[in-house]
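First, one chain by itself: the form predicted on its own, in structure tokens.
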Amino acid sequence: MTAELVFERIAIRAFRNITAAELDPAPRLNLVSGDNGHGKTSLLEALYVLCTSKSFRADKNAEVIQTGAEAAQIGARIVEGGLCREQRAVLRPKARTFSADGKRVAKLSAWAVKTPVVVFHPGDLALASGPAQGRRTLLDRVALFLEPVSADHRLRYQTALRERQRALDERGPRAPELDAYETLLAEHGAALCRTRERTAARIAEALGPSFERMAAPGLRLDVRLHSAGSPDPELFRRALAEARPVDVRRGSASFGPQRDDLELWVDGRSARRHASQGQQRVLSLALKVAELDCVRQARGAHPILLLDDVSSELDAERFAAVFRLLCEVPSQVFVTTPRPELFVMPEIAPTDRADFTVCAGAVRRAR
């Protein structure tokens, strides 16, 4: 049985241009409207940070802390399956803390699956057409729920990869510490390759039906993981050793999962290179629906869905697909838009919907 998961109350302080905001969301649809640059995206970003410990548009804490404030704070009362908990995040320029019911959380990978959330923002419209990094990030985000240990493998792999490259750059391909780094890389990289293979298969399984619902009838979709590593640790280690001279010249590792790609093919042709812009955007939307489905099944709860101003970037057909998604998914949804008049949705009961306006960082419930 899949549990319902909702924010019941949200409080935000000194987060970007939101000085202080408190809101009581509706259990299904929460429409956040206002002019661009007034804080709509900041509201969704704050929720995402609270749930995942990361921002979907900033790399450093200092970027989200309001000018002149010592810290940004986000708190929420969350109900899952009838049980209530309080979650809190405090972000300072050089530190961040997360707590649940007053107890500080030490392991951020465990925190990131506590309150599952899926975000779709305008940058995600390039998921199908853009660089492989975006698709790798999606793979790893889903893998975190399917196989939580993958976060540890990825962290250890990335650390060893940096140290190996530093040794190559400073001491060359015969540096004595390279064997130790490459043994670590082989262990954690091979594990990461195996996890990504299983995760890609699960995404492909979920992506097929979502693409079929949104795309023109008759299109054939294939999903393939292009693995740049090996699931075999010994093969992995040997490949790294052989690639040392090349990696010195390149300044980066030429072998390993940091070069993986989730390849999408429509009617036998690469979607990235040959699909129309409309098909690519349908694929991007379908990928987020597949992520939602994978996380729901792995976590046993309906993820909270954050949609950031996608109405401004979609044509009528693609917007209609988003509209259907909002009506169909049982998740609590937060949608930002400068055009609230587009969201006439009689399918959602008035008690299940709340409308908010954002102006100069102030969030108010619309009447």
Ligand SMILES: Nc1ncnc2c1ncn2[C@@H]1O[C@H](COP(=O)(O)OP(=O)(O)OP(=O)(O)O)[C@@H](O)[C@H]1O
The other form holds:
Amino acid sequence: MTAELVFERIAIRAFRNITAAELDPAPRLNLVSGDNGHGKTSLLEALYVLCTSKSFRADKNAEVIQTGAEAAQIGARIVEGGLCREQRAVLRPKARTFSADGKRVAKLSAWAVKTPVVVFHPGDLALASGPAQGRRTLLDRVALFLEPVSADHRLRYQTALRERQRALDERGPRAPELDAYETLLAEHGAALCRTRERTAARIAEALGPSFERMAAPGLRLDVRLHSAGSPDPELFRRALAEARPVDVRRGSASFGPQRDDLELWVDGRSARRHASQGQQRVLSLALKVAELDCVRQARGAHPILLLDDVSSELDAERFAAVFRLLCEVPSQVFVTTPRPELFVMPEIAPTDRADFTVCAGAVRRAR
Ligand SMILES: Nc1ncnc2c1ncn2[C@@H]1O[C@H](COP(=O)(O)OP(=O)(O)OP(=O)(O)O)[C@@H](O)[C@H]1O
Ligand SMILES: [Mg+2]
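Having looked at the form predicted on its own, could you now put up the form predicted together with the named molecule?
What follows is the entire complex, opening with the chain shown before.
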């Protein structure tokens, strides 16, 4: 059974240009409109930070804290399957705390699966055509829900990878500490490779149907993980040891899952290199729908969907596909747009929908 999951009350303080906002969203569709630069994306970003501990557009906390304020704060009452909880995030320039029902959460990977959320912002339209990093992030977001332990492997792997490179840069390929780092890398890297294989297979399963619904009929889609590591720890360790001289010259590790890619092929040709721009955008949208589907199934709840201003970037046909998705998914959805008049949706009952406006960081209920 899949549980209903909704934000019931949201309070935001000193987050970007939102000085103070309180809103009671509707259970299905929440439309957030306003002119450019007034705070629409910031509102979605605040919700995303609350649910995942990270922003989808900033690397540092300091960027989201309102200029002149000490801390940004986001709180929400969340109801899942009839049970209510309060989640709260406080971000300071050098520290961030997350708490649920007053209890502080120490492990961010556990926090990130508590309230599942999927975001789609204009930058995601390049998911299929852009650098592999975007597709790896998607893989890892899904893996977090399928195999939560993967977050620990990833963290330990990344730390050891940095340390190994530092040893290589500073002391060269014979540095004595390299053996220990490479043993650690082999253990966590091979585990990560196995998780990525399983996750890619799951995404491929979900991507087929979502692509078929949105793309021209008859297009064949293949999805495969191009693994740059090995699922076998011993092979992994040997490959790293052999790559030391190359990695000194490159200044980075040439072997390992940090170089994986989720490759997408349309009608036997690489989507990145050969698909049309329209096909690449459909594939990007379909990847997000696949993420939604995988997370829903793994987590047993309908993830909250955040759609940031996709209407401005899509042609009529693609926009219609997003529209259908909005009407069909049972998730609570937050959509931002500078053009609310496009969102005439008689399928959604008035009590299930709330419209908000954002003007100079002030959020108001419009209807
Ligand atoms: N740390 C900060 N403190 C105060 N204001 C900020 C901070 N960071 C960004 N801003 C401002 O917040 C405003 C809101 O930006 P946001 O991206 O949310 O707008 P938007 O409504 O999504 O616009 P668009 O329609 O162009 O996407 C911008 O004017 C920006 O200059
Ligand atoms: Mg915006």
